[in-house]
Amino acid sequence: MLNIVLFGPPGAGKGTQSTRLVERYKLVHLSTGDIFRANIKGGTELGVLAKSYMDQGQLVPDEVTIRMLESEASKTPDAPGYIFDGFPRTPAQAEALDRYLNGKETGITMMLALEVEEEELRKRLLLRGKDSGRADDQDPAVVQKRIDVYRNETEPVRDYYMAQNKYTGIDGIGSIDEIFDRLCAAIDGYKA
């Protein structure tokens, strides 16, 4: 299996990206940010739990992201990788997921992770949450906050990637398809 973290802080363009990788190589899409949006519309028990963090710009507890991505991830039990697109957000959730990718006899093959400038994260977060409706988004405190809610709490998972030999960083500056091909190029290299 082919198990990708795309990794990164909130605009570096993991949806983007994630939506091309999925297509090129046929893997399953698990995005934390889409199954929180889509538990809260359907206003499931855990939906409204992880709004109330959302809407403050903190993450969601270990605990209800965990359950939720399983949840979803066993949906899917013949697949032939998954790519995890805003999972895992702490050193916990890393360890969580190897443990439940463990327990399916497969792993994280490695972690891709666009780096992106402070300065270019906000204007690309105001701008999203103007063109697509996106409250969190469209504050620039709560846009720092969640910048900062990922320097200090998220950023620590590149770390227990890292020890592990499977850490890729990627230039997250560029048009669309130069960011694709980096990564792609980052895949393709592991795979030969």
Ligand code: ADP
Second form
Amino acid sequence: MLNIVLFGPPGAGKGTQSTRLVERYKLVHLSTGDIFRANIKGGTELGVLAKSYMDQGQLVPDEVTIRMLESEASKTPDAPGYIFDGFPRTPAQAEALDRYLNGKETGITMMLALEVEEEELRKRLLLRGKDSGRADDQDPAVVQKRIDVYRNETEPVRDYYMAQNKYTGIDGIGSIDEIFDRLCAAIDGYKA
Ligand code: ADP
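Switching conditions: you have the form predicted on its own, so give me the form predicted in complex with the ligand.
Below is the whole assembly, all chains and molecules, this chain first.
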């Protein structure tokens, strides 16, 4: 299996690139942000809970997120591999993901980390807020909170995969095509 963690701060371009990678490598896309948003739209209990955190730029509690992710993954037992987008976002999530995949006799192949500096992230998120209607992209205080939460709670996940020699940093500045080519080069280099 080819299991990729696509990592990076909010606004780094994970969602955009995931869509393309899924097509090229025939992987299943698991985006915790997308799953939460679908639950909010559907008015489920999980959606109501997730919204109370997302609106503040905070992480949804690990226990809830991990359970949801495992339940989504188990819907596609025959997947040739996954792109994990927006997950894991804490070391506890990373450990849970390893345990889950190990139980299926597989594991994470690599982490691809999109690198974009903070000023650019702020610009992109506020711009996306204008087009997408995502509430968490429209308020500068919430955008800043998400960037801070990323630095404090999510960045340690990078060290987790670095320690396993699975980390590859990718320059996240450039056109969508350029960044996609960089990601593909990293994946193809690994497979070769
Ligand atoms: P972005 O990375 O652009 O902020 P996402 O769609 O990945 O957007 O996430 C939106 C929000 O959903 C996050 O700010 C957080 O509140 C929640 N969320 C998404 N993934 C996770 C996760 N793995 N753990 C906890 N909360 C999450």
